[in-house]
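Below sits a lone chain in structure tokens, taken as the form predicted on its own.
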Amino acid sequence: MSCAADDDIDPENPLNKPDVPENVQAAIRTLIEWAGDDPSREGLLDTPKRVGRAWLEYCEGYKEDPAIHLSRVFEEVGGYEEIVLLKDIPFQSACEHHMAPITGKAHIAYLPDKKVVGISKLARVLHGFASRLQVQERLTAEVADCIWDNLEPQGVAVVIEAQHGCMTGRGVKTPGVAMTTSRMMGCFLEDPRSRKEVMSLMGY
């Protein structure tokens, strides 16, 4: 027996995808037309609802605030004073001025206080800001800020490196550049050993 009735799905949309208005498919059917291409031709008829769908997924971190993720906290960790790092988490994002790929790693280090959270939550922190149109300093920048208020840390050290397809696949066309952003917060900002001990466990 069918876990829905028939009647639930629509023939036209059987797996119940997000609907994508008019207005949306119109806008992309014209970038087509104007790029060169006939957007009444058979490989490109549902590519509007295609790339209108993918755009509702590359910035679903607008649906959330990512501090939501740092809301459940531990403060039983056994003493441990040390530093926390989750290094190389793959991130994708869009460049806010041309709508193109920036994909990278990010390292994200922080040193408690009284407060630890699930080393998952800082991937998804990352991810929540990463999933909107973004330039790579503010991201760095917001990683950090919503580690710091929201943790309450000693310390907070957030290093990125991505490439960025507005500068390998368009104008200058320069692939394997890669572009470096940190944020330095606390102890890791005013402690050059505490820096250097940070930085030296990223690999730099």
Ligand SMILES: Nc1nc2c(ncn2[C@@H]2O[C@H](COP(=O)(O)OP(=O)(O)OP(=O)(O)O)[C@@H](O)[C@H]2O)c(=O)[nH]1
The other form holds:
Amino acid sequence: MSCAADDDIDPENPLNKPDVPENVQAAIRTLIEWAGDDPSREGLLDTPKRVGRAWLEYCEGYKEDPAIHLSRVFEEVGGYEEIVLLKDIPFQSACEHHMAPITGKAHIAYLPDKKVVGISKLARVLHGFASRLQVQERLTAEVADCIWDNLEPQGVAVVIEAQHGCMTGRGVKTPGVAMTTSRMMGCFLEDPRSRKEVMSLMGY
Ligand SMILES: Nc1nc2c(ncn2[C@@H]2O[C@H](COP(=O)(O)OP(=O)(O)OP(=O)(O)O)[C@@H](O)[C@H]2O)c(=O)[nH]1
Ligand SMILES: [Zn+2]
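We have the form predicted on its own; now please give the form predicted in complex with this ligand.
First the chain shown before, then all remaining chains and molecules of the complex.
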């Protein structure tokens, strides 16, 4: 019986790559042809499989409920009663209108009550919701709601700044423009001083 850890699996080995169903490959060949190229030319032969696998990766957030990352909490934190902030978390998502990339950074803060979580888990929650077809407003709300529901903190603040490929590379073609969204909950919504403090920690 093999006891190889996941880390030992070579993703470059074709035997370890996920299968891309024929109907998915056919759809990608159709798109290539419709865009004006020849899906049977040599450079494009394996492209339908690669694109299929790439989309499995872009959308791997559908495989799990991001709340699982908040299930292991530390309840003994020595009376820590200040803001916890994870700042400038880079992320990538895909816009649900054009399936174009959304790239940006998120700031995620909470004021704990009884539950504190390992700090990497905040980024895992972000990536879990970002790795789906999204709009930025919903991504922001989903991350904040997930922390609020699972950590039952005194406050949650999530701010996301991102560029949308559907605005930079097509359509209105406006590179360099970032969209900012935020969701404040609990004390950050109700108490202007708390909100000011967290926004200032985030650099606003
Ligand atoms: N609010 C919001 N809008 C988004 C997001 N991502 C993309 N969009 C916008 O969604 C809109 C879709 O508009 P439509 O008019 O249906 O599509 P379209 O004809 O391709 O629009 P253009 O992008 O203006 O060419 C566009 O204005 C996009 O800029 C997002 O995360 N949030
Ligand atoms: Zn779009």
